[in-house]
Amino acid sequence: MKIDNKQLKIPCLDPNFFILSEDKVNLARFETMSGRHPVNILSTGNQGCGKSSLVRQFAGIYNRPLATFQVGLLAESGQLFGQQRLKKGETYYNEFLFPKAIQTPGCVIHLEEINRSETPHALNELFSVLSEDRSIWIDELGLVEVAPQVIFFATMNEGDEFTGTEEMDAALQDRFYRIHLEYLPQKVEREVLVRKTGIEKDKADQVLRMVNQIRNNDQLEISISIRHSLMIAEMVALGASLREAMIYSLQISKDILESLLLTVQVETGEIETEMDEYLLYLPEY
């Protein structure tokens, strides 16, 4: 695809994402409707499942160009696509990407957070460019119009645990098709640590072993993402403890840290807790 803009690239593959079967045969659906009609995706589900990398692995596999828009960056109604600025004593209108990449044919048009805006009222605009009509008048451009086969994704993080978010319009949310993400499964988890990590397969599933501890102690209220797990399982692959690579990747107590340790050690005896030790941090020479 022949990208006009510069400011506007076609992202890499990442060899190692993997995506739910059922998933994969929607997304190729959704990319043959967007030829015929507007479509728009929503992506859901737990934090650091992937959101944002099946929106950038979309966009890599089909050839399109991306753009990425914050809209918990958005204050007010207009931002999206330009703003008055003052020089040298004079006012002008300064467009913004986003008119820009929505006038790019076959651009993924990625709204990050699209439930974090700083007002409800500043994504009126969205209503009019995400419709059947994908137009919109600015009176400093004129109608702008949504090139053919542009797909915009939004992705959100649901739940009291995530500040600043608000529960989404149900009229703008009407205008998407869903996708929900979960957790991978260990097995495709300990694939995804050993490909991107280098980390052995016995000591990934120790890890994951840990982690799912976690995920499913409902009393702890921690969640651990799978980027989190990841951390971790590079922190080992790197030569730290478990308990090292927990402590530094985790908000998370040492003492909650040190009873679940001692927990996944008497089911499986493989875990040793470990003392702290304090050292001069000088330079070695």
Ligand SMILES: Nc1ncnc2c1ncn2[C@@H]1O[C@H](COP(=O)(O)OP(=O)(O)OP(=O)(O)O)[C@@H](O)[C@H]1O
Second form
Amino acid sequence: MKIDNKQLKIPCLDPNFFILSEDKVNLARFETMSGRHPVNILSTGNQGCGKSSLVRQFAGIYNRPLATFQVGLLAESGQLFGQQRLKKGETYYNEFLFPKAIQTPGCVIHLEEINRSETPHALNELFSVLSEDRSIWIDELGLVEVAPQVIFFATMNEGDEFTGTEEMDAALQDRFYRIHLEYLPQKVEREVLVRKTGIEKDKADQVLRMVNQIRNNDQLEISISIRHSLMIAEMVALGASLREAMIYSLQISKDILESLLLTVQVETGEIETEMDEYLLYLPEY
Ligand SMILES: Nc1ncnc2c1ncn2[C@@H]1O[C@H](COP(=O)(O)OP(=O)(O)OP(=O)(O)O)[C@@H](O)[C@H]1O
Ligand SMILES: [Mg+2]
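Could you switch over to the form predicted together with this ligand, since the one displayed so far is the form predicted on its own?
First the chain shown before, then all remaining chains and molecules of the complex.
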């Protein structure tokens, strides 16, 4: 069978992606194992802590094509493989990317939000391809067999604040190695902000002092992902004050923010409430 690999690309490397040394070593072990027998990896952690980036980086490092599927969007079984379509009064089967991807040797199959599919039925086919025999019968396609060295890399958010997230099915969980990601230590996160946004080191520290103040405040119940600290840092790098950067990047009320800024005691210049000034919003000539 000819496989159309147009959508299956080896992802670009992120030159500024940091990982725990232990995780790096063990991911290399999974890579080795995948040459001997099927390997499935589940990456868990809070929102925006780098799960999806890790999957991309893993694929990039080992020169593997990557295909990503939103399991959270699946509503019924069969949806991953294909669909009956109508063309000039005749029905035909339109094969989706999933069967192509799992039949591509060495492909990394990223299953996003594996714990969030709308109905458990949607996961039925996944059970078959994730199990030891790694194949599934699809009436329209025949026997679909997972190619050698394919790695299934599932990700799911796992944090206290995630309500509405189904616990992952135990039988499904049983089929995975697990790698749990934590938010980066402040020193490393600072390095990421500096490298990715060009923010100055001391400003990055200011941002992270503020961000960690919010992260460690249980009453606020706001989690600030690395994605968000990057957004804040990028604004600061472009000349925004910390106050502005936080207001525009976070969904947090101005009042709460002002008082937080005070407690963190950044320079008075930063804290001063700027007067709201209104002007016309038109192109500048
Ligand atoms: N360890 C890291 N080193 C460098 N950048 C990182 C790291 N972790 C996360 N980032 C950056 O933070 C942003 C969010 O990461 P990513 O999308 O991978 O998180 P996620 O855990 O998949 O998020 P979600 O829970 O929303 O799916 C990306 O821009 C990513 O590059
Ligand atoms: Mg993600």
